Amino acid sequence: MNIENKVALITGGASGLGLATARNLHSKGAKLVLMDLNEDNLNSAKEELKDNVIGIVTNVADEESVKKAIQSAVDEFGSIHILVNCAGIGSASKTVGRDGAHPLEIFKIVIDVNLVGTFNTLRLAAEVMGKNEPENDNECGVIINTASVAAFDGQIGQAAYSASKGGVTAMTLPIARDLARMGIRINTIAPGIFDTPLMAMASDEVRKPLIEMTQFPKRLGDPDEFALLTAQIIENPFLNGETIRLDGGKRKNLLINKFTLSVKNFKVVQQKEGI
């Protein structure tokens, strides 16, 4: 799909992964709709992007909220072509831990965030997609997810995490399936550990053990490299039903760290992936 001139809609879209990708995506001449929880990041990002986007406060876990949000990219910019969902939430518990059994309530947050959230916000936008006039090979959209190598590779205290990302992982292809009488792609990247405002709050002393279990290049992730995988997904129309890694190689087991479980107050905010 030529992103020119599309409109593509962003769900974690004002900061970290998501603000990373609707950057490259406007660069390109892409309409944006940044979905996010922030609006004071929304505000900013609005701000430095300017024309031809728009930012609506949403939780993607509501269905109201993203049916709003949907209706209200159609009423600005006609139609959706693009979704990239980058909203999600960490939590770090064990099954059993020191003060008990894992908080149940907290398991079923993360769940509907991270699995619901996106399941959700997509079906709502597959919609609205199939009813655009199809271009090359009769495509009429494009979706991309962001899991986690943490669905594949989940640590200690990463249950509700890892499951939730699985998920996200496991419906790519029946998804797939189900929308290509429709001419809409799906994929989902998996990235792993990105310099996001969430890392960036981590000391040299946890960030260098995540730097070690990556095989080259021996860094975190750039945001910039996650939007240039999106936008190599969006442009590339044999690509569909797949899980993409963006980790560096990343396969080391990693015994669970100190910023992770030192996450005391679990709140419920949408954060961007990358963890």
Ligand SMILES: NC(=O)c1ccc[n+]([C@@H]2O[C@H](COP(=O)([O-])OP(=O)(O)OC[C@H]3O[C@@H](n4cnc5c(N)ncnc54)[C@H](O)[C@@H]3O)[C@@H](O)[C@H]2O)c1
Given for the second form:
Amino acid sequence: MNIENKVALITGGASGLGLATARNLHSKGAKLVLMDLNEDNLNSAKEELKDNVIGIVTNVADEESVKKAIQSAVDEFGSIHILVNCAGIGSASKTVGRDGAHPLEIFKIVIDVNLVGTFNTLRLAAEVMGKNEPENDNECGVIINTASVAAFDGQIGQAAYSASKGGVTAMTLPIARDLARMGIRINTIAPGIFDTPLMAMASDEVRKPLIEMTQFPKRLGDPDEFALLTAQIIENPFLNGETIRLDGGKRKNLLINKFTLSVKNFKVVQQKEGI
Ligand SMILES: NC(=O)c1ccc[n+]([C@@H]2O[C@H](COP(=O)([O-])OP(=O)(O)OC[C@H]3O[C@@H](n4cnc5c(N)ncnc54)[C@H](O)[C@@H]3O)[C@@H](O)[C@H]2O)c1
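To complete the pair, please output the form predicted together with the named molecule; the form predicted on its own was given just before.
Let's see the whole complex now, leading with the same chain.
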């Protein structure tokens, strides 16, 4: 889909990955609807971007709030062509920690914002996209969700977060199947660690091993690199139903694991052979 003159909804668009996406799509001529809980940050984003942008205080997990925001977007710009779901929250709580079992309320809140919020926004936006005049290939809309590498490789304390992001990843293909007849594509980005206010909350103790696991380049991701991928997903008509890791090859260091394995095997051989 051509980005110029299209209407793009960005949840979590007032900060971090969402704001970087907003800047990039705006520079390519999109009209923006930023949906975020944080009113101050929404106002700063609007001041920075100036033309063709509205900001709406929205809670993605709340049905009425998203319905109102989508209606405001249609009233202002007439339609919706693109949705980028970036709104999300993190959490860190062990299944059973020093203070007892994981608070159930925290687990539910994380699922509610990251998973239910993503679905809530995309189902309502897709309904509007379906009414667009089809473009090339009969395309009417593009949806991008944000999961995390924690969907595949969650760390200690990330049960709730990983479950929410695993859900976002798992629902991508069935939604692509559901929306195909409406000419709407959907893809998910699974970022590694990016330099945003969300990550700034993490201690060095958390950040250091995560950077260590990144193969190359060994640094935090730049939000502009996330924005580059969102634009490519929008512009590439054959990309559908996929979750794309954007993580500098972040994996556990297999060399160490193999080495440990061979030492263990050697010990077993030693015992067997009586060496
Ligand atoms: N930064 C990273 O390293 C990283 C890694 C993997 C995945 N992610 C995911 O990327 C997305 C964006 O994260 P970020 O790093 O830009 O964080 P961020 O905190 O900078 O931005 C998130 C935005 O979402 C908004 N938000 C939170 N709850 C909301 C709600 N209920 N309704 C509407 N808006 C709400 C916040 O106000 C904030 O502006 C999140 O889904 C996060 O889980 C981030």
